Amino acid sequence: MDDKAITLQVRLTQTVPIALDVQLQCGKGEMLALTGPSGSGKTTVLRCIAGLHRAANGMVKCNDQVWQDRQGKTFIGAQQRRVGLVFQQYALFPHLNVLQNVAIALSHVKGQDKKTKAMHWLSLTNMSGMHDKRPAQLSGGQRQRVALARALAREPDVLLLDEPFSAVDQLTREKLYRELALIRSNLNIPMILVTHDMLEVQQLADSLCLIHHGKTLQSGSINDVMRKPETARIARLLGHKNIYTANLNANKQLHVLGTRIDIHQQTALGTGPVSVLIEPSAIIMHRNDRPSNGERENPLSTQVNEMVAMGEDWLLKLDVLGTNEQISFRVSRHVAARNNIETNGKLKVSILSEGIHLMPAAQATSPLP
């Protein structure tokens, strides 16, 4: 991203009440997912951007306006910042109807135009015809649509979403994902989504900032961060399962899972211990009915240790024969049935080299045999 595209810049440091050492940036039309374990400081960062909390040190800049400067001389309060904020629990006024809840954010609009604008945002969030109802008469999904309409009614410079889907059921969540994706295609402002749901991150966001214990660990595009975590610790925090300690020899061959693998990744790592991430998409199951050339690459003999139903898929946990290691990936139910996959059954798989990512060693291991 070039500097002209960056419209929101944030750098925050403090030690109390929660330690922060966070840096992020977001451009026009971009949705950045701010993610990390519970208690990592995500909501505090959002509150700092909104002006609801003043970090001890740091900088918040939106477009050409400084909302907080590094010297501590400038701090613009929440009312003066054009920020749309959607809370986890909606935060609607129970004594006001839907139209009034949205109109309250339109203090910058006068007269009859206020109702017209409010109705416009309700229409955009699929709440037309519900304008005279009170929040108690609405479902969770409908209340969240009203909260989004109210946030957008401010015509904000930044849209902040604080775990907006966590209070609704899965079916409603999927509908809201689709609606938000449609709405954001017409928004030319930076958007920050706070969530700990990695599926949500991959479905909605363009970029990702991972924080833990109040500190930025890695940020970048979704593809770069998810596929190329900088450390094994980051990989685990992102939800990856197939992480191993291995050895890299002088010929750039990797010894892992009881076999040697020629890697495709260009790496500056020296010989010896390394951490390895194997993407689930790089694991290919050998099929008796339709063998492929991919099965010749880095084959492994395994035994099915566990099968867990995950919607239309089975999540398989395989013991790699001859080792103490396991590997996990998903297959669809019909593929599992066609290939007679069952617990304790034998299964051959292959690991594609292009789906292997190397990281610095998390811990020491024995030298290559």
Second form
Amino acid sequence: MDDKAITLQVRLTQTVPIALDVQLQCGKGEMLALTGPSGSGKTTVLRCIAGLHRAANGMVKCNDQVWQDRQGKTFIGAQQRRVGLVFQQYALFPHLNVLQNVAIALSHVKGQDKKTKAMHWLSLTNMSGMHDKRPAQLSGGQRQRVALARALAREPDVLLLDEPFSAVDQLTREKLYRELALIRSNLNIPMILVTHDMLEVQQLADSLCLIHHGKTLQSGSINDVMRKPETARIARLLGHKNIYTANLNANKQLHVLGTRIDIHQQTALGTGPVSVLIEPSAIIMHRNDRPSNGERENPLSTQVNEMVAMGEDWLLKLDVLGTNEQISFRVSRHVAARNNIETNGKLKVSILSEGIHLMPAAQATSPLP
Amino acid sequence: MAPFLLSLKLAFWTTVLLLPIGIVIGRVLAYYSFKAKAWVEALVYLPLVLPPTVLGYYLLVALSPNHAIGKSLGAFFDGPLVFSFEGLVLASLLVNIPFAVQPSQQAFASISQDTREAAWVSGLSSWQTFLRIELPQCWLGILCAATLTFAHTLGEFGVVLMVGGNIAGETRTLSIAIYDSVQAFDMGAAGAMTAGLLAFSVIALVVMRVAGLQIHRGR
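Could the form predicted in complex with its partner chain be given as well, to go with the form predicted on its own?
Complete assembly follows, chain above in first position.
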């Protein structure tokens, strides 16, 4: 479909000042989350797209416009690229009021229309009535709204968001998520969100590009990357906990967590050692009051090792009895209370084989951190 | 009155000519990294630690008509620069470089890289970014540089005496006139001139301190 055609293509390689080997693409109206641990090169990639950094070798192409070519002949500067960039620390101009901060990005608009346009973008970001305030008079959330209005006022071909929610409190963050989700539904341009918060990725983005040490490890739709990481290392970087080494036999049986599990899905992996990811949603807790769906499938006896409060949930870490392995998953507080779950208590769980993902054997020993 | 007016004239020209240079050097030192940066900074700040007589001596030698530099500058200015007002201005420019550069450098350094980059991605050229984003945030630092340069030139003694001598109406500045009055036991005149210089210096420092505080608050 035309609307979803790839409009931003990026291929970057360099060795200094930090090594980069990154490839990504993003379509109109798509929000791509660029994620990875701190120092992995996310912001540098964003700066390359914005024209603030020139990778030694690379290609940046947007809407058939070449912003940087592989031959090193073409490099369009940041001023000419029409990129909207929202900075982590807002980067508002402190000597200008809110209206002037937005209007400065409207060099393509003439005369009185400039004020009208600036007010329009401020109203879209819920900042109407604050136009004469200076940045120092605004809260963190308000500053970020102005920064977003300024980025949108450029009427950009690409919107880049560099950890835009990291400097605001949780409550403001939730509000900004909602506002951004509403605004982005009307934006038909590629959007790239840099973040290392996987919750943020799942709430806001359509696709994901994971980079580590400046290298693209995997990219694709959120569902594909999260549920089917290509390696155990990727799974770990995505924040998955239940990663194990196991043995796959010729009968497509997996020996893991002290039990044998039949694998039904297709796999290109041969017999022998493999890495295994068990999705938290594939772990079924046996209830006290009545049988749970699927509890006959791959039952495990465990002992509660640790219970950590995570908002409305408990994060349970269970020792699988008869093994040295542990398994983690979340359970809501009321379910935990109803089933008398407590530290050192016994608990039966089942593993649904459809939630098991196989990966090539990792170097690390089991269980992976 | 003549020495006071001459000092004001010298301070005015030194400030007017040195301020743009100080802004450019201060901005380069604040924003760019290059191999010889440590050497450039050392040269810029050298007049702060060098005794004025040492600097004065080198200037006297370099500006003399017997030296290649002095000869070519003399040809350009239609007369030798030593013991002339033009020579005094040149000496003052060199002596005051650190006073013009340091406040400018600090003011530019106080603007975050993100802010400048935000201007570029908003479509502002480097020149527009300088005029519309950097200068409005740096003006207090630049005012500081101007005040400091002006006040320091007004009170400069060693280099002025070495390069300009003590020629009434041409090179006899206020500080040299004070020295002259004391030598002639005219303590009344020396006291009046000293009080004027002291008052001006105090005002200049207060202006500079207030500007410095404003810059600090603005960060």
